[in-house]
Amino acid sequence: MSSKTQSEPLCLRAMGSFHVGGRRVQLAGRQPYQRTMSVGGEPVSINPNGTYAVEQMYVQYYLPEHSNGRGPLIFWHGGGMTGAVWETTPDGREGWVNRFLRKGWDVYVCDAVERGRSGFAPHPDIWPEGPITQTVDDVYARFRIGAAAGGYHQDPARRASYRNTRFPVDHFDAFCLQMVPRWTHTNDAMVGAFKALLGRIGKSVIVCHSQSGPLAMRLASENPGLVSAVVGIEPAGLPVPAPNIYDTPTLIVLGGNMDSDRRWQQLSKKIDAFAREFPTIQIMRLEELGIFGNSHVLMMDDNSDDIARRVDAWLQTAMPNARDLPR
């Protein structure tokens, strides 16, 4: 093992995964076919014909052996990745799924649908789009690693990053290899899948990242009953519809090297204006901390342990223990 993971054995009560929500669909009329499956097998035939289970959210579960008595906390993740970007940073360090399970949370890890091991429908068959993939110079770019597009190079020392970066630059390949297809017209489906997770363990905690981001917003104004807080990693927009009451307590954190990047002006404005309309949601700028040079994937930082105290330090006063609560 090597010594960046080495830590304190974790001690768990319970460990395991499911699969929630999703819907039944049926094709008809399409042509069957052959195709050899397994290498040096026979051709089998494939009737596609019949009934497909889609958009099914995979969860994996952690209980920590010593619960600290304030729910679950969930973890979703962003646009092109899966649950895998919680759980262990590019250059071997322990993830923010360890980081929480230390502090006594119930930790829920999800594949979103569409990614990873919750599976995909045939298109467009059943889905009318097709996926969206990134190229590794788009990823560079848009996370706020490289200062600007055309920084990524196939060599690592031809490399341009922000020269404060917090990111661990010389593990990004290794952090491209969890990219994954995306589709962009998934957003009910994912919605519908975490209100079904929701009701199968209970009101919880939600830290979304990007892309998940509005969704978990939105999910919790529909449905406040079933999230007790939000914490939002540099949500990549608002939720749609706007809400007209949004009371679950919340806190939206932003990283660095924004006022380069125009995309991110535009969206730490909004984010702003809706902070300013709901006072149960409160903005976490880095920078104004004195915290400089965080990514996109500021999970993934070098600097990602000391913001995940922070975010489970917000939450100890949003979300007071049960046994400290009056009786």
Second form
2 protein chains.
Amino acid sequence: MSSKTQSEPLCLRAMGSFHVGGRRVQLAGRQPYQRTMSVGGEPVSINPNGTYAVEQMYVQYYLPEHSNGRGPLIFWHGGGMTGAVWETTPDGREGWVNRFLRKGWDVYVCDAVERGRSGFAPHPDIWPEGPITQTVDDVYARFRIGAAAGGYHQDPARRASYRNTRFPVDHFDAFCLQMVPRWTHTNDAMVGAFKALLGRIGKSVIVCHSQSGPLAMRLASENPGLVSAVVGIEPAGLPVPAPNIYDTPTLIVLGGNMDSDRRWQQLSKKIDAFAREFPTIQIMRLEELGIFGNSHVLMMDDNSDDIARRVDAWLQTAMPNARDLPR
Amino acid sequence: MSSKTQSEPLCLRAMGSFHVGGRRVQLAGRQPYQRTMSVGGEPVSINPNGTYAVEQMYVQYYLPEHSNGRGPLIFWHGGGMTGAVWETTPDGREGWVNRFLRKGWDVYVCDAVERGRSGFAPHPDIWPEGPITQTVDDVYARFRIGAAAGGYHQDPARRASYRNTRFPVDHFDAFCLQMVPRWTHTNDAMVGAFKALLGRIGKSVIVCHSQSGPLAMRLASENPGLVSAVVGIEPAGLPVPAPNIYDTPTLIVLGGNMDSDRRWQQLSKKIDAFAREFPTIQIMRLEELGIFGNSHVLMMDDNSDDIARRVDAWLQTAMPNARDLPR
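To complete the pair, please output the form predicted together with another copy of the chain; the form predicted alone was given just before.
To see the whole picture, the full complex is given below, headed by that same chain.
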């Protein structure tokens, strides 16, 4: 690790975590069942009846010693991932948590409901469906490391990545380790827990990725005054239902190599149309800035620091009235 | 949060995360299935065939600006929990991550295999059994907040906690939010990933809790020279198989109110017998030090700072040869 450390230490006035939101569910009338708790142990009887705490959200916070006074900035990861996506990059560089801390933001990182340290509810007793799990092959294609299905190969030398990719492809196998199962019926629960978080910490910037893009925009449109700005890193859709009013300053950042990906071509057009409808939405197409080859996880790409700087600069113009304390 | 912040900032020379260990599994010949990815969306076809990365472990690290030079200290949580148990206490005080950082330790916090940000493998395709989930009622009894089954009540005013409990009972509902499902066949995978972690960061102190106590002692006995010391907070058992040789400096910390808990009475006797067999094992019964009422999660109790100080002092005597740099 030592070769990767930053010369400048990170100084925090506070660091910790909490869980927020969720609901209580009672189960009754179920039969106890037997389970061996460890290999070689005796079976014990487990009583499934009682109270369950479900649909809460885990939040870890890092508050820099010298805050920039612009309020909290919350990182909200995408589908099949956790807050870890904002931490260290797969090749060991500092991720956006550290980068935005160094810019003086009060940083909050969440694991969306049902993922990571947020836990998940018993299935089928409380949740109707089980989780889905992504293959490594699918991650390779969907995250635009390499084109379409079939690009992944177990032998790294035989993988078909984009020639111009800025993703650290030599560390793709390390990246895959952070993927986790996800459920597909939990959007309302996710938005509900996030609203509870905003109720606790106040008006915030939301930096979201992929699946959470449309959810964050929905949250902003449904809760005027609670979200100071949205930064959507490659949002995987638009808010459902479509909002009548959307007036939150919003930056949508789109990476490269979308021309060979049918899904992203379509999404890109929809995002254009959405932004034409609501003037507070601005699109940053990295290719239009002469920056080519960014993947779907551009906060891990080799130019992640540069993109973080551009996002931070946009936030400064989008929130001109925020108190900007000296660092 | 501001009322809970420490006056002294935490300064880190590095902070980040990685995943370690695990294995790859290929699935083939499965039928694709349909799933609606979001409420109201169109069903998409999911191909379950391909490569899965499973049984890896998530590790988050915090390296203080001024290290005490005693090497890494790894926190390993108990059953149904994640690394969050070492972070902020339910009533908002600094947890052991911050406390041990302030003592100059290089702190690593893991989510054991299958929990939290480590993710879990598809069931039943790769893992034979599904997870089990604890009720809030069960947590109340098993974590010795209140005696035996039946002590929990939805109305906080009607809960039967121990009179002398040092657990912050007014925040029990917040504590429950951090419980997550667990599997029961993953001990070997957990130990394997932990061994991979030690291979990566080198000889370390392990501070473990409950379920991970016997696993950490097994790891230490099977890998001479990789574990510099074990601190077992209420280990929920002894290593299986029983070791022939065990020479790792080990402190076992036991809380209060075990006299009304049959399971802990038995465990306590077994731990005594184990410690008599191997002289590097020392038991710290808090009641024998005149400290009464500690729960099973004593790192969250109102005297958690005092216990952290005692553990740190023991580590200084147990590792007399470690280089002790000035802070």
